[in-house]
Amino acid sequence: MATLVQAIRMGLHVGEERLGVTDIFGEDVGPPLGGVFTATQGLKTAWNSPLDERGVIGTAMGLALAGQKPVCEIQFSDYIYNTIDLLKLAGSMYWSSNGDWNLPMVCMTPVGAGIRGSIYHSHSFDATATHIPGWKIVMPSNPLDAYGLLLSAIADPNPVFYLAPKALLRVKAGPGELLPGEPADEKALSKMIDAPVGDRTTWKPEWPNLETLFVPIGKAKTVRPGKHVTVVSYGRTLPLSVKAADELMAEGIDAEVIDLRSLHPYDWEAIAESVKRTNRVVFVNEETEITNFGEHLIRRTVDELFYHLHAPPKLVAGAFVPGIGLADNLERASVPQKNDIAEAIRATALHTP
């Protein structure tokens, strides 16, 4: 069973195989490290850049621009803001030129926490990339989606976020989650495709015949039915919302958990037709708070879903801090927790209207 990174890596292979994948650059991303989690090992068309965010993203767009098909890595979110004038540019591409000129390029970068990675190796970045129109944004939080999820970013003519959460990135596929192709033997897929310590100079990876699996940008999944209320999530909350639901069962809360899996575009929906079922619902990201993704769902729910509430909309959501801090418990303190999610499911679903 494949890792989240581990599809990820998979997910680019086939990429570069069947799908026209040119580039695939970022610092450290070529050869020796093959990306700083491992995510670009083996890569055929992987290479080094310079510590330049702007000119992984200008080069990036150039190539994209040439007729080529490139995925550009930013090592992790927290340093893709020096580079929000061209992510502008590009999300604006296809619309001003009237639809004369695509962008297909991929921008992946790790986001969020729970690596113990403080101020500079933390930050999420989704709220922002909904911010730029012209992109499309997807976060996996399993290794299949995570696969097919990357393989129709690459599919797109036009720009793609592909947002990894980094606390997801060793997790392991669930049962019938296999990725189509690989070793249900976990320990025979890593010597596969896993580099090995040490000396890599003549190390070359043996891919398993995967097929072709694309899943849907925009097309969200209910990974947990419920009738009691509707908790949305997506990236490193939403295994938290699935332990958080599931232990409320022993108090007789039922609740549904939606992946939303894409950002932009997202399955309303799929919000919609649970929320009118349930009556309630909760929204749960690790963004900060104020300005967050989930103050527009929350601001769809009312306009379009009133009469069906029978209790306020709920977002549980990251503290609006600067960063966030080394130590564990700051850590803890600053983005959602399993108890912080089931607190927010549990007073929703017994709220009285």
Given for the second form:
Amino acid sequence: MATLVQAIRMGLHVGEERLGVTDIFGEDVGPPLGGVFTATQGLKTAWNSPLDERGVIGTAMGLALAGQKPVCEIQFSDYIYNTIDLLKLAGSMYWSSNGDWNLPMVCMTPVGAGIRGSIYHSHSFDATATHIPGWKIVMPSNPLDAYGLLLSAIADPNPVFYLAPKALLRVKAGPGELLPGEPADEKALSKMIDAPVGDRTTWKPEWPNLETLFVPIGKAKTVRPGKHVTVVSYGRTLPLSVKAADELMAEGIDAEVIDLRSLHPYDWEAIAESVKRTNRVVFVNEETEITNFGEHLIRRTVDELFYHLHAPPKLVAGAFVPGIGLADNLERASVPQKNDIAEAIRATALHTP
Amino acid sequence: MATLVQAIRMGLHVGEERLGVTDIFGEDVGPPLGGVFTATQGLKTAWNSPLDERGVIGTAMGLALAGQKPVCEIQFSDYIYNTIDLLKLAGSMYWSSNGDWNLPMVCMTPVGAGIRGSIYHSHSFDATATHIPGWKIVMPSNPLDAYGLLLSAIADPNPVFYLAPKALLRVKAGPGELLPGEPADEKALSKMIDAPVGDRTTWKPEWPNLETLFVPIGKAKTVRPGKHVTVVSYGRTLPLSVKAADELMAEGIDAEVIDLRSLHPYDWEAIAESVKRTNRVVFVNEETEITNFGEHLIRRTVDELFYHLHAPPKLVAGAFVPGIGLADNLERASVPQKNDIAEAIRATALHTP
Amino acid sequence: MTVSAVSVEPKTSSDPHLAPELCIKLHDTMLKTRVLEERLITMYKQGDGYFWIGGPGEEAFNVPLGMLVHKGQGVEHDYLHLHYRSSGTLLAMGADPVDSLRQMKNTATDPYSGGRNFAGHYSARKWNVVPISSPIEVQFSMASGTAMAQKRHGGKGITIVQGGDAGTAEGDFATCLVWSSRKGNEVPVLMIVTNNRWGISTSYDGQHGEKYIADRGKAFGIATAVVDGNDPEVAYHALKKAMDYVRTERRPFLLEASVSRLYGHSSASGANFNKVETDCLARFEAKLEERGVLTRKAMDDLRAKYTQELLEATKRVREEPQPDGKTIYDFVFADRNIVGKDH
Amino acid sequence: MTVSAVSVEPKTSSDPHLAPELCIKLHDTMLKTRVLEERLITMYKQGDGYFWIGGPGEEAFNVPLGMLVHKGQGVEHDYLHLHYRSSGTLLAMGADPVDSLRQMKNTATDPYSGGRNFAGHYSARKWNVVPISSPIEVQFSMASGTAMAQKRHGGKGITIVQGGDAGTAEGDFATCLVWSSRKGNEVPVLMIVTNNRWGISTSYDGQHGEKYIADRGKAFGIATAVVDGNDPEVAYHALKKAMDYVRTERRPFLLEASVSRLYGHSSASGANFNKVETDCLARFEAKLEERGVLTRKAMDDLRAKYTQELLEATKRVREEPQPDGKTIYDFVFADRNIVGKDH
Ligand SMILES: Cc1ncc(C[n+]2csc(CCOP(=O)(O)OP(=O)(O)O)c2C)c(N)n1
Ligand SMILES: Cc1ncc(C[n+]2csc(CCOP(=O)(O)OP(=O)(O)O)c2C)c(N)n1
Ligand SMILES: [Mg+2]
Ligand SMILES: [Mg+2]
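Having seen the form predicted alone, could you give me the form predicted in complex with another copy of the chain?
Up next: the whole complex, starting with the chain shown before.
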């Protein structure tokens, strides 16, 4: 049972071996550390960059233009905000050259709260990312999707953001969710691919014999079928939404939970089909709540499904404050917790006009 | 009748004389040019910066921290996207220091399309700006508001974005909308404050004796009362919305048009009061349409006014494509035109469940 | 391997003359470029375009640059990360000036952007010309990426990145210095600063603490030179030397060239001829006449010929279709990889 | 006025010794700082905090810096744009170490951020200490702003900005070089690079083409020096000289100091003592003992005293209230101007 971060690492390895990945780079991505979250340990094309996010993005663009297949990392999405112009440029290169140059690069970055990361290790990036045209965006919430979406991101001929929810990196795959080729024994897996503590100069990973698995970009996944209300989420708040839904069964509320997984393009069909059945919908994410991607989904919902709605569509999102404070109480009050989600689901499910 | 850009210039002058402005700076802001749109001609504290937007924002922050009152300019909002991290930092300084340091600075930047500015002189900035906590945001659509909002922005103890709609800079004030102290004869005004063509080394402006006028941040203005449908807009699309509304009178549709003017904090009361009367609402702006500030307003509308709505709330916004193309047809297809707005108003007004 | 950084004071005439045939070729393309830029300016002034920006005054530098490029597609060839004053380079590489008229007139036939981008914003994947974008200096953040691919590949292909003087204040210029000179990881990039001592209306004086911008390379162990970019022969030699160094040593080089801005910054500043600045073309023509390489009449005739050709081309281009509004949705996403191998 | 850039090779002992009283004071604060950092690390390890980052190994440089600061509020005094290794500077300025425990424990009583920010993220308006933020190098983009206000005001106040070696790769470092040295517009800023030859896990080698980072100032005509930041006497002299220059000349200075990272990067890398790196405190104590300025016992006693004091303080701080969740909405907007005059 790989963890989400091990699944990323294995995906990157398969990317190197079978999908032409030439460079996995960023701050502290190469040896000896292999990433501040261990995502890039033991990878043969991983290297450490200067401490310069603009250089990271720019170099990835240059590598992609020269026919390489780079996967670059911004160490925390909190530190991506000095590169938005370059990201916009990357997203517009194919378009502005009228189809002359495409730009096949992947930009990975850990996002979100949940680790008491304080003001600069808790940021979400989905509002900003979804507002940049020309990028595809994926965000897994479990190891299997982490693997399958990464391979799809690497194979894609366009720039793709790969947003990794920080709080879920150590989450393990559920039963029956082994990656294809992954050893069933998690200790054995750890021994093979986790770098040892201490001196690593002679360490080499022993990669399992993995098969490719492509989770298509743009396809959501219904992780919990239900009939009273639709809950659409992704990332850290997805498992919280599932838990909230599970608990609400005791109250007779049966919520359907959809893991969006791809934020652009996103699976409107899956949302619409579900909302047409449940007539109620809650969108959940942890970004600050003004000009939030969930608001786009609400706009589209009222645009296209207005007369299917038996309750106002609801957004559960982060508080609109300048940062996420360090103290427990502050973090909890700033981003959605299980109870906040449960409350919104309950209110929406029980809403009577 | 001052133009919008003349009103900005006069506001900056009053800011220097009466509100403690110490620095008006940015690329080509000082002599000899006085700004690519003439906004900063003849101002005594205007100076040219190096070509470095990060330095512009950072220096403004430093000046503000040292008790100065800087008004900095980013020449086009298209070029602000390498500074988003600094803007976030500015917006969080008071909060993260728990009230130890506030940051009184104004950041002006021209926004939007309408001048055939192609990919990099047509950007909107309201989606990104409204997603940065800790900033106030204003955006005038006429000379009087341009003046009054600028003085309020300067007097505010917080960082304030002053977004100037490029396409309206040469628009003149309507009758009866003279700035307090402005000479009634527009030619006389031009002679006094517009820099001459050619050599300007000895030129000095002759400033009219202006009074202060503070348009409060956070107050919208109903520019066209109506009873069938509410239209909320700002910037370039505001006068287009008014024109569309005027024309629709011929069809018996009487639209109320609200100029939001402040995007943060925004005047929810004005919107709610109007929508409760008309039961229908169209939000209009020219930003790209995914994760757009108008979607926030729609979310709040369905959250708080769901049962007042007789039609789905509508957004008219820019196409979600990586740029605004140069050719007429491309620009027109990319950002809302009068007919697009009229169509949305008509559909919303005539909508029957 | 250590390399001592070399810095050269601007020099104008110490280098030997180039062979007459080469001079004639240089002159031909310089002249063609000038005529093209003047045509574009006229188009703007006559309402056949919304905005003009270009490189009149930089022909003596940009034309030799284009001639010396190892032209082609892929890492074996040179990558070019240029800015909006590079017509001379493109024409020297073989671009059709009529295509520039198309971009000026934003026709659907504009091969560089399909009527989407401003004049002078070239893109030519077949020649490794990366799309020119309006934001200043971002090309310097991308350049070490293509150069890194070339270093890895081996061979002689290099990356050339070019920008103005004012733009070096952006962090991206420093990014290129840092990323290209990492010890043991140096990459073959030729950084060019074409210094016209202006950023729109802002003069060099008062904004720069550096005597020469090129000196900024020295702390990084980057080889540097400063040349008179108004003399095509000097520029040719300097470029050749710098390119040979980068091709062979697989290390960065920073070259600063003084150039003129003969029609001001762009149409936004009027696009009128500036009589104060050195006109590299006039200067070169005087030399060629003096040396007996070309007669005044031959040069005048050539100018008349190019002028007429482009005038006629403008009329044809005017009739070419404008892009349809619906096409704004074209090319948002690629469905297959065209820059590298498809996987 | 022209100033020739001066560069000094690292030097360890050529400077004369400081007076014994000053040495005792230096030692006292260095020791107190070290004990504080070790307390914070222990707090982290015992679950009394979520994250530790700080400056053990930089005391020999940061303590003299804090002692030499012209402390106070407003343009007459020095502005400090520091990063997360600056406890020594703050303690030397007179900060209460218990407040650092409060920030570690993210209590509502934390005077620097009210429990919002990580340990070591100081803010002290009364002393012109600009809020320390986690993003690397952004302080270098702000520094010329405060310095510009000081230049304008006149007087002796200067701006001090400090960051690590790896962070100089960010464009913001170049921004400070550019903006502080504009000809005729130079500003009084002392730029400090504390070079521990690491950025988290990334070694200096392979990332830098520069022998000395300070050399990057030379092209801009900025005065520079490189010093051994592990020797408090050398650091004191170098800082004094650099600060005097900036105070008097009203021009920038770039000072690079080699320092140690004694407990690794942060708690994320384990926060364990590194025996390989130079321990500036141990080295200084040996000297003081040798010179007869302080006895081993006196120093051990002092360490025991500070250790005990802070241990007890931790217990008290543990009982202090945590911030309430509702307070997240406090201080989003100011309702009056507190940094300057109110209008
Ligand atoms: C990032 C960015 N900021 C501002 C501008 C607006 N702008 C266009 S050209 C220019 C001046 C460029 O000067 P320089 O780099 O010296 O190049 P030159 O035009 O003189 O060749 C400016 C400020 C821009 N295009 N991009
Ligand atoms: C903009 C930004 N990028 C990345 C990080 C993550 N990070 C924190 S410290 C650090 C290394 C800093 O190295 P250096 O500048 O040498 O300072 P040192 O910690 O060694 O004192 C990194 C990459 C950050 N805080 N900010
Ligand atoms: Mg220039
Ligand atoms: Mg370091």
